[in-house]
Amino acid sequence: MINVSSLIKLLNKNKSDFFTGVPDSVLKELSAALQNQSKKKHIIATSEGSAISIGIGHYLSTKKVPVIYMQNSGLSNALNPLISIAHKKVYSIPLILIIGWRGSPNIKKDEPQHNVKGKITEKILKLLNIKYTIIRSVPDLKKFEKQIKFAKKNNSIVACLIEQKTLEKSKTKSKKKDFYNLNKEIFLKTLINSLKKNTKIISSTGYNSRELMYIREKYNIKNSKDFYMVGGMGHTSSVALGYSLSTKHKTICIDGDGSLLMHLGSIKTLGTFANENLKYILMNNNAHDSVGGQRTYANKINFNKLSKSLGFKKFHIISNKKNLKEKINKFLSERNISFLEVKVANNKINELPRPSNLIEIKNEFMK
């Protein structure tokens, strides 16, 4: 196992001491180290093609290597300033990628969506001719800072790949901070019962679905159907939309801050073009809950003016459970398009369970 002060301490040494990225499971230790920084040293980013765009910006203003942290499913939000800015053959400009690898084949157990991206994550960085180094023990370190010195003398581009339970955990706990009170398992479970039969749901990955899934088996609540985003940050608008426009039935959207943030502009698009049947319900909590509760910053956003200026008719918020049931028949009854913000609590569950037969979750969603 590796101490991420070492890792820190290397990248300092070689000169790179501005950190950005998006939040991984895999790489929380790293964040969680990271925290305390200025917003000089480190910026938590809202998708891993804008923390690319920033270490470039970094580079071009000071002549210094940055860091850029992600998981590997990100990788791909990356692939356009990495391929179109940074690479060897256009501005070459140097940069050094932390990757969290999820699904690596040397791990055993994973999910079926990280399973899938961790065995072509080698062979993605190949095809873009990035070095990388398998970072598993205090050796690969020194490999590894080999090819940060020969990325600063070529301006390239290099990569370090981490597994799960690389990273030894921090012996002071980082507790994660609610900065709203809303249970959400109050919340959810109100929000189902509350639904009529033919009620479509889909939620974005994390927590949300997870949540929701653990709240439909615990109550045993079947008068809806849910398709979990197990994968997809960002995206769960989109898929809402979608499936929204060549149906009749009502579609919640239940998306997360950090989601709508990855890809703000999806918003924009439903908000043009959706019907009145979709519902739009932002689960805000003002962190990456499922991947160590970093902070989104969505807490400073006001989303009845944004929602607004984005197409939606209405705009409703709930931020407490008094009349929640009115409340929240109030937005389902809505002949416009709306939006409603729920400011909710970090979550309190310790135990979600995963979404496993992705297959056979489709296949019920669709009938």
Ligand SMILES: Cc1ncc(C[n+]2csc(CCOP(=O)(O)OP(=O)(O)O)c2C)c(N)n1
Contents of the next structure:
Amino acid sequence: MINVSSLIKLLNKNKSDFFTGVPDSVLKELSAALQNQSKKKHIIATSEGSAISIGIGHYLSTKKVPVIYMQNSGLSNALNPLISIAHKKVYSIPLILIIGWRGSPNIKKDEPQHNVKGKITEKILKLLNIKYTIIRSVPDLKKFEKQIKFAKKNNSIVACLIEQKTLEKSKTKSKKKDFYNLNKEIFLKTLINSLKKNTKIISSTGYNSRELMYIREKYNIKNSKDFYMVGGMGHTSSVALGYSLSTKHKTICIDGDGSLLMHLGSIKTLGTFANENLKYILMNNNAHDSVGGQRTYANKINFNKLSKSLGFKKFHIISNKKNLKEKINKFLSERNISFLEVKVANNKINELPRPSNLIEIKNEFMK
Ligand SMILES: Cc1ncc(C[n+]2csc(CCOP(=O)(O)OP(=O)(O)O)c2C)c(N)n1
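Switching forms now, from the form predicted on its own to the form predicted together with the ligand, please provide the structure.
Everything in the complex follows now, all chains and molecules, and the chain you saw is the first one.
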């Protein structure tokens, strides 16, 4: 086990005091330790590629090596600027990567999508010629420090891999704060109860999909079918668009604010090309709830103006349970491409199930 402050101290000692990244549950203690830093020291990015790029910019202006944190699933988002800008044979920009290693072969059980990425994470780093340390205990920090010194001297990229349960839990447990109030279980239950047969739902990575699956099972609601985006964060709306264009049935996209912001450009494609059978629902809790509740800052966005300027014809908003059924039905019966923002509280269900029989879920969805 490692105390996250010893890792931060080591980085600071080596003159790296600027952090940027996308939150990850494995690294939530790191997020917690950074949460009160000013924006000169810590930026929560919307995608891992942006985080790498913010880090590159930081280096160009300060000559100091930035620290970029991410889950290994986001390593693929990071690849473009890592290879095409920062790589030794391009601009040779020194960077320090802290990577949460879901699905590590050393961990007994993880979800299918993490097992696939976990197995090839080291191979990806090797392919990129990135030196790395697997940090499991205090002596590993020394090895990592040596690699950092080498990277600084040689203007190269260095990484560490951190598995689940490596970072010690902080004693002062900070409770996740709700930004909005509406209970998601109430909203989702009312929504799926209002759907007609043959309606399809495509839902985003993290709690949205797990809550939907839980509620469907708990209340045994069988009138519609779901495709859970267990990975591919940020691509929910694109899958929904691709699906909806070749069917007459209603296709509901249930997205998260973190997920929407990760590939915000996709919503423009939706606004341009979607038909009226596609209904886009944003579950806005202003947080990356699934990985520790870090802020997304989505509360500052005027989704009415944004969605309209991106091609949606109608905008609806729900922020409490008053007339919930009526409001949902009004949205669902719109004859135009429409956007619904639902201002929700964080998840309140303990022990959420995880979609695991994925091929069965796909086959059921495609029936
Ligand atoms: C590419 C990628 N980066 C990071 C993650 C880790 N991750 C899983 S869920 C999640 C937060 C999603 O936030 P949001 O869409 O707002 O949904 P919420 O968690 O609030 O329900 C993150 C960052 C991931 N799965 N994939």
